[in-house]
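Just the one chain here, the form predicted alone, laid out as structure tokens.
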Amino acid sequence: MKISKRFANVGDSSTLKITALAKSMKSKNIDVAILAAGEPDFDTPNEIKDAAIKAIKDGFTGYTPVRGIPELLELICEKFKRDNNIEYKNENIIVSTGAKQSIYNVLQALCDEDSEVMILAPFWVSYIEMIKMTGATPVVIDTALDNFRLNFKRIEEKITPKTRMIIINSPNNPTGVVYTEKELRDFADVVVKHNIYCISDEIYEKIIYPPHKHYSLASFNEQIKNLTFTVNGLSKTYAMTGWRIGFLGGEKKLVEKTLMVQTHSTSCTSSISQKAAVAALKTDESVAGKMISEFAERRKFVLDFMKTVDGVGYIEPMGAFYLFMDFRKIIERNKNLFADSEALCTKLLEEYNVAVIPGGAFGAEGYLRISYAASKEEIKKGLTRINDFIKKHI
């Protein structure tokens, strides 16, 4: 069999994978606690729902323009003004099928084989592995080395000619960490110097804990929003990761090449999640604040838990919904018995029925990831299997 170049070093995504097994595992009756998805576990509110009834029963059901309808653009524009204090018209969205969909898109549009792209670690499963689909290379900084923070003297050390882009993503997923205006101003100042451009993945910008605030790269100045690619999404916000609905902002000449993208592989986002999504970026702010509300709960709930966990040391989390912990000690004392994060994962899987997300596949080997985008019943569940766990290989 012979595959493309490109291809053949793109790995799977753990997330998928072992949410997949942990519910296969479920519909035969095991007993499984599923902290592993990305996902809000809350149903999408009636009245996003109704607009799609509506849509489809008034035969809102053809193609629309690539770029998206005129009624979301304007409100995307209007979300952007509002929430991130970017000024952006029409010609500069591209609503797609997910911010996976915006992020992929504009790697394709200005990724070259000869391109290098960095990202920070910890950092999201599909950016390194979109990268891999341009033939560019991946340049990784490590965050763990400056205690998940940004260290702007280990990111210019590893600007070359060839780099092309950078992507960035506050709150962060795996690690729920935010980072200042001050942080993300000097880091806009490296972007600019050096004339690269950047992905700002904001897709948690709304599940965000006090007295932590979020920024958008793209608001500082003129010359930053020129390079900069905001994303975002209707996915964590509003409950709607079924509906594939996500859009970026960006410069008028850039957002066309990458609407080229789109143009040739999937064209238009689906009709009937337009209108869900403008019904969505019409609801009172309070909608969407219950669900967020029911998340600092959970938080709170995880770290008084983890008060009471000895043995492993974890990140607590700024905002997204993920505790990132760190098993390293645990892994070096136990590796006769896994010899990495995935090893660990899987083991717990199997013998401790809980399903979380191994660290090396977010580029931080030794840690894993729990969402706590399920019931406190499920959390506390999960949580206990893993302190049985720590205490029995601590």
Ligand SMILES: Cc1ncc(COP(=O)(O)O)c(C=O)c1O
Given for the second form:
Amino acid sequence: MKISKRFANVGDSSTLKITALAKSMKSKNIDVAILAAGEPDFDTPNEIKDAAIKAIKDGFTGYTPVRGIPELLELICEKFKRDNNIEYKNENIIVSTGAKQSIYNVLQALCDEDSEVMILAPFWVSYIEMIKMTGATPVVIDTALDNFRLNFKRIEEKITPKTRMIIINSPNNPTGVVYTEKELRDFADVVVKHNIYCISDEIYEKIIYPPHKHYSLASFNEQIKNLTFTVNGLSKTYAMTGWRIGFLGGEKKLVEKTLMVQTHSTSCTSSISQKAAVAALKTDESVAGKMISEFAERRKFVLDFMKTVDGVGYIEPMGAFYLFMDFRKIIERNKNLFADSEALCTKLLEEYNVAVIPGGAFGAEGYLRISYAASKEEIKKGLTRINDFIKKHI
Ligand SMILES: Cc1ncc(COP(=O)(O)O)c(C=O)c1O
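What would you give as the form predicted in complex with the named molecule, now that the form predicted alone is on the page?
In what comes next, the whole complex appears, and the chain from above leads the way.
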């Protein structure tokens, strides 16, 4: 078998792998608690579905401009202005097949084989593999050493003439950490000082728990705005994961190049989903608000439960819908039974029927991530089983 060198060491997505395995166990009537997927368990709101049905009935089923339909681009510009204090015009925007594709497009358009791209661990699983797919080299900064906050000395030490780009993600998947305005302003200064590009992945922007607040990197000044691609999407906020709508905003000329990647690979995203996206962005705040309040309740439920659990540390989530738990001590004590977080998660799934994601996949060995984008019953069942496991192995 001959495959491209670029793909030789690209790994699978353990999030999708574990979720698929857990779902197949469930289809065999095994009572698995699935706390793995980064996917809201809510159905897409009806007014959004209705817009898609109307699009189909109206015959709005052909190709659209690659960048997206003007109506949607305008709403995205309004959203960026209203929520993020960033002025973009339609020419600064690309609508793509999920935020995932927006990130992929930027990396493909901007990276060379000898480029370095910095990511902050723990990181979303796909960043590192997407970087490898461009032929560039991922350079990892371990934020676990700094209580998951930004350490500029560590970042600047690893910047070289080859550094093309840095990816930042707040609220963060998997930790739920939200960076403060001060941290982000200082980060912006570093990016501008070294003149590197930046992807600011803000997909969890709306799922944030007071008093924490979201700040957009590109809103601080013109210089950082011109270096930053602000990536967002509808998957998490509107329970629209399967509709595949993501978007980015960025400097016009860079966006034009990025658009070429999409033009020659997938063209526009689905015309029907774009009409659904128009409806989503027009909904009253209460539509997403209801789901966000439910996440806040589940978060409280998880944190109350965790007060009864001894033996593992965790980060109190400030945003997103994940709890990142520290199993390093347990792994250390039980090395003969499970050598790493992946072996631990396999054991949890096969023997305790609970699906969670190993920290190793996020560049944080010894940790594991649970998702509380699941019903309270499912969360309770899963956490109880995890607690049984902890009690046995502590
Ligand atoms: C941090 C982060 N960025 C981007 C995405 C991609 O989302 P989508 O492609 O569904 O818009 C995800 C999805 O899990 C994510 O967690």
